[in-house]
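So this first bit is one chain, no partners, the form predicted on its own, shown in structure tokens.
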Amino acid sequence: MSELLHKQIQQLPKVELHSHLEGCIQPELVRAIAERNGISLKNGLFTTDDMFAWSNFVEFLQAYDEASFCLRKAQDYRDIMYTYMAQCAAEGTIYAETFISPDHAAAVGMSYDDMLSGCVEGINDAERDFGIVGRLIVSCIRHLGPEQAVVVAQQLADNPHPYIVGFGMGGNESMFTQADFAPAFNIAFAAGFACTTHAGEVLGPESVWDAIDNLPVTRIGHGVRSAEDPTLMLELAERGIALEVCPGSNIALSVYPDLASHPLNKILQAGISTSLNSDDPPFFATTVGAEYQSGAQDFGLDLEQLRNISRMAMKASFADVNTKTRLLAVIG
């Protein structure tokens, strides 16, 4: 790749619609917010050249357990919410959802104004000094179960923030269906919230069609599984349901061997709406700059296509509409 494509690519505005927010600090984040609330983390979460150590899916799940630990006030929340932003910002990304997740809030003893009012800031403070417009889509985890996924969802419904614009699921993939989860589900939708789900990833197409047939959901968090089904694709085009695809964490998670593997393309030539996105980018050594640089580089996507990324990713986005308007202007 030339540089100046690079550099077109660098300087192109970008669209994020899939990151966690405990998945989006940085080791040295980490180690700062626990010291400053006494906290010891666990030897081995971190690899010699500063990473986070893991080596497969349980062990991803228990170092961003570990890692979502040490989070304790508001100011935590809102300086890994800044401090994302930031790097978001820095590489030309003008909008960007986050998944928060109030269990994991209430696992360390938060309440969820504190969490919230500590994203809030970050959100504030970010588009404040670099522009970047920040939105949060409340997330459940997936093996605690639908019960506690009403719980979510109810918190949620009674608690409403313009900067929240969305309901989403996600963790272990392989427990429980998506259907089990639709009174949760339903509950965000009827206030008013659009919805996403993690499918096709670990598993099949066949969960994505348990998605879309029984969930209100617009989009699908990963999807990439869809590619095995041709009739799942047509229905995606046609119903218009965008896929969040995350291609740096699909190779860290060995959904797929590499990239060649991957596919993008197919997707993108499905005619179904598509966004990159780094999902949980200190763990998989990724950003969503560099998925950018990738579609060039890994997939020979060119700049135009890669712009048609981000309108897609904008349309597709949970945000209001004079939002979108402007933003879509920006993206040209």
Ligand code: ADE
The other form holds:
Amino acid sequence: MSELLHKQIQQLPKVELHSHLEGCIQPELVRAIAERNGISLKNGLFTTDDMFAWSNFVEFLQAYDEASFCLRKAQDYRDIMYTYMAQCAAEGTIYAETFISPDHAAAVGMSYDDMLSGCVEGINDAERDFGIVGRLIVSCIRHLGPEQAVVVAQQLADNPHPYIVGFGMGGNESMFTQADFAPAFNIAFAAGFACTTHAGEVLGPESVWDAIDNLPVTRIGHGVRSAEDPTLMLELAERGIALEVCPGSNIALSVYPDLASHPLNKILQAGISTSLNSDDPPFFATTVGAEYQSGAQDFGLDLEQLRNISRMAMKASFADVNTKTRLLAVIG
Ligand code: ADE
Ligand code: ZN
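For comparison with the form predicted on its own, produce the structure of the form predicted in complex with the named molecule.
Complete assembly follows, chain above in first position.
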């Protein structure tokens, strides 16, 4: 790739729709927060070259839980949000939606209000300092089950905030079905929240069918394994359901052996609304900027195609109409 294209991509306005706040904590910040909260971190959380240590999907989720375990105060959430947004803004990101998990906060005795107020402060400080706009998606955790998901959805419905724009679900895709979570999603949707769910990442196209047939979702987290089913690809394109694609995450978690096997281009060619995202940046040694650079380097996308990805992402975002219109004008 030419130096010029690299620079042009650096400057391109970017939109991130899929990152997990608890998965955005850099090892250095985990240590700083753990120390100030007087918490000792589990031995073996980091590798010798200061990355998170894990070697499969379940271990990844465990390392992610362990990093979250040291978060005890609103300030901790503020600092993670601010650091993450500052890094996104430095790469040209103008808008970012981040999943937050009330279950992780509750597990260490933190209230929903403290978690939220920290995130809101981080978003406000980042917008003031870097101009980036941040919004939140409250996420339930699939492996905690459908009943706990209802608790999270009801808490969301009872405590609206202008920065919370959606409801989502992450966690271990091999437990329960998407349909099991319809009661939770229906509560959030009825309360006015747009919805997305992780599907078609670990499991195949049937998991995406399960999601779009049973949940009020307009986006799918990952959804890349839809590429194995041509009928599903047509359905996603026709219904305008957007995929939050995270190629670096997919390689790190061995969904595909390498980027050459990744279906990003197939998805784009099918006319499906697509965004490029980091998922859990320090866990997967990636960033949204790196994903856009990889779009050119590994998938042969040109600047206009990458700009169109930013446009599709902004349109598929859960932001209000005024924010969408204003930021779409910035993308050009
Ligand atoms: N939580 C954080 N990252 C995730 C991923 N890639 N899949 C499912 N749950 C997650
Ligand atoms: Zn994710």
